[in-house]
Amino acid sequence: MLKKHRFGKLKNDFSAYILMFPAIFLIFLLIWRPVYQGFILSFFKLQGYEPAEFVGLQNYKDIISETLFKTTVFNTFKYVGLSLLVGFIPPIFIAVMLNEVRWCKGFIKFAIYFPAISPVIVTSLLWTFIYDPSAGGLLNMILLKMGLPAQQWLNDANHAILYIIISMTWSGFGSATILYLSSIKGIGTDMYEAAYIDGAGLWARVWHITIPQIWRIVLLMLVNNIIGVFQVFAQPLAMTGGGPNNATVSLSLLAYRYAFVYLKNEKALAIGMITFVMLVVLTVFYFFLEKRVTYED
């Protein structure tokens, strides 16, 4: 009776399976099929992208001793923590305060929304020319105006990343505030309208009320922030190529030079898999922490 119960169950869904085939075959062609590949690679010495020789883990030992792969190891988490510091909150802030308007609320979240569609490319190029360290460059020229001296930006070694880090936030908070707002509109009015009443202002009702009951939803978006961060790859090869002086250099970014400017791909699969088994730990915690939040829900 069981297998029976079983069988029904199977033939029910057989037309979902068949539905769902071609998107699946597209993943394991496109992603598992050279995640796997690059995997058994990485063990090799490699002529072109055949394999030459077997030498395990010395491509691994070969990049985790080199003083550029530290740096970027650095970078990338500096990436990361200024990402958190500069652009975490911002989105969080202006939800809050778009949920307040009342006046051409639509034109102002299609404004906050708009560099979201702008291609990545095109809005690294165009900050790098607001960057631009000579008289012409947009910043510089205002700063002229002003009577202060032109500044280097994207060729200060120290907070070239900040910069980086600074436009990518312009280019990305648009869909974070949209998510966020429509987190905060799912809230009861019920509870705004009592701590109105009870005469708390408007920050008071930020801390006790919108803060509390999306805090989950802010848990999954910090989570989802750092991995896609960590994978920061476009803006640092448009707007600086990895320097001043490896100032800016990825992970990803790292893999690619050792792919195609070094030629070394043996090097690149290796950093691709360590990048690779970092993401998967951020990804299942991001999962176990979605699961929780969904439980909770």
Second form
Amino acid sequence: MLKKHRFGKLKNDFSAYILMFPAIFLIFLLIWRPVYQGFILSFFKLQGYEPAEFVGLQNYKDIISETLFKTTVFNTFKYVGLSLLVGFIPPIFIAVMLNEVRWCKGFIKFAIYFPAISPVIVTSLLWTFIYDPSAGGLLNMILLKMGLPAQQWLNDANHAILYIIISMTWSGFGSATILYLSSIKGIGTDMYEAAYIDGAGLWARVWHITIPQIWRIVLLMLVNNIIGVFQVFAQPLAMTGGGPNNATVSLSLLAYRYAFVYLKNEKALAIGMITFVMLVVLTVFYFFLEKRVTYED
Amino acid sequence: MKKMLAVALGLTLMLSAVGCSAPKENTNASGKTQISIGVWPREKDAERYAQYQDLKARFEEANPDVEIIPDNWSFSLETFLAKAASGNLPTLYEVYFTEGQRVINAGYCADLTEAVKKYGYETKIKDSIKNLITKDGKYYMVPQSSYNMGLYINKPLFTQAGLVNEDGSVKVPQTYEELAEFAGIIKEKTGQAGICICTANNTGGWNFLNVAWAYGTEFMKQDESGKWKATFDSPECAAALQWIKDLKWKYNAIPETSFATGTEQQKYFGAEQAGMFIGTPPQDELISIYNMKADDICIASLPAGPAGRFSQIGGTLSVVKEGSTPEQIDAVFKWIEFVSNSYTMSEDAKQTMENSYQIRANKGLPIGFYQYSPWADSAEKATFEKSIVDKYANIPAANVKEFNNPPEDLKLKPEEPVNCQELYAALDACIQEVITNKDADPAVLLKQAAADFQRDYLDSAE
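One more: the block was the form predicted alone; return the form predicted in complex with its partner chain.
Starting with the chain above, the whole complex follows.
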């Protein structure tokens, strides 16, 4: 009886599965298959892309014992930490502000979203010019005009990641702002009207109505942000090449070096798998939160 | 459990089925041997494209059993392995000297030993090149073009800084100490950087080899058991790194950025913002992108250090795709000879070489310096090429006198034998540290870098 019911359900949903098939096939071909093959190959010594010798966990041991790996893991977490400190709050703040704006709203929305439409390599190069440590660099020109000393910016190993994060925040916060704004727009106006009648000011309305209403999406964006920044690659590649003195090398950039500079694909795959496992944990957490948010909504 | 096994087996079979490889071309329908030739000019490069199309027509006429298939792909680390693994490499492709051994180790090149012997290359290839193209006594590549590094000198900046002789020629620094002093003078007199040194993306280490060798550095040694030992934790290498540190902190003579590559060198030099750089001829971009006048470019031999004067050699190597048939390998060698990439110079080869220089001259690209030849000095090609260079030279002879007539003590040296890119990355980090941290100690940095390099790479080097 149960089997019959299941078959009937499958028959009913058949057209849906047919429609989904191309997407699932492409996901299988372009994502699942490389991940599966990468996982298998990471246990081999490779000649090019061909497995030459099974070495078990040796590639993982080599990578983990490598001096640069520890630096790279530390840097990657530093990227994530700084991105939360620097880049997580501004989109929420701006979305709240934008919701209160009455004039030129369309233009401001466009202006905020504009950096998000530029390719990452373009914004990275743009910020490289902004951070140029010579007197001709944009920021240094401003500092010098103000009578302040020029700064080393990306040359400064202690703060280079911070400066990269600022550039990433600039180019990425537009999309997050729009998402928060749409969430804020979903809050019923009756609550604001009631609060207004009760004499609540802007801050009280934001604190007692807006923030509680959007906290679920904030939580989701938090995990999403961590996962995204964990894979940071293009910005350090374009802006610093991982320097100075490896101060900005991320896990993805290290994997890139192994694959495309040293031609040691087995080690690149091992790094990829380590990163993958870390991200799977975060993704499971993300799905858990998303499910909870959807359920509560 | 059975279900799981069945799913796993099914998945593996599916994954294998989805895997694909390109069909190999060996012969066409009429039985001709087909060879695809990489780095074929694109149509938008009209003059060179026309030249290659003409070469193809003439070659096929002279060799009616061979068909040439043009292929635009040129070597890059980002695309090489993917191309190779999918079987889509051209039959003949070229790689840089720096990548030769890694391409051999990756197994994507055919054994050319028989053809090398048949065409008489074995005795004509310089010994210094042989290590790059052989493994276990077998030849996997043949040299195509080569260069040795030189010191580029910006004549207008040298003139502004008063670094000129009575006859108007630029003063060429003869030692690295003198070079640093000149760089300081340029900074003081013109406000521009005296020299732009490479510091990033492994180019820093690559450039640094010349300086370090001149200071007496030996980067690695192989012991009797075949194991490699990092040896650059030495006072000599520390002195070379100190020289770079002095350029920054004593002479203030390098650009502010700590992420300079060859592209930045060209940009600073071409915009008259750097007086010198260590580079590899021909540096076409100085003219084609930065609109420099050929008259303003001078090239000299690299200076000497306490241990002598060294210049790194580099260039491109011709490689035949693994799995090529003996007929294809033979056809490739005929093509190599035809397009003047061999040591011999047939009339066709002479014409090809002259056409190539004519095209460069028409574009105004720099001509006038003699390229280092990978072939034995007695080879006809080197002599003929010099005559063609003289014929089409657009850089005044006085500007390249030092480079074309190098001091007798100049030693030409290929890069280090194993894990070069990894070594360059380690040296990049040291260089970046000494130019961003005034208190950095070169000896301490090198000690750590050598220990890491030994443990991370050399201990497992083959």
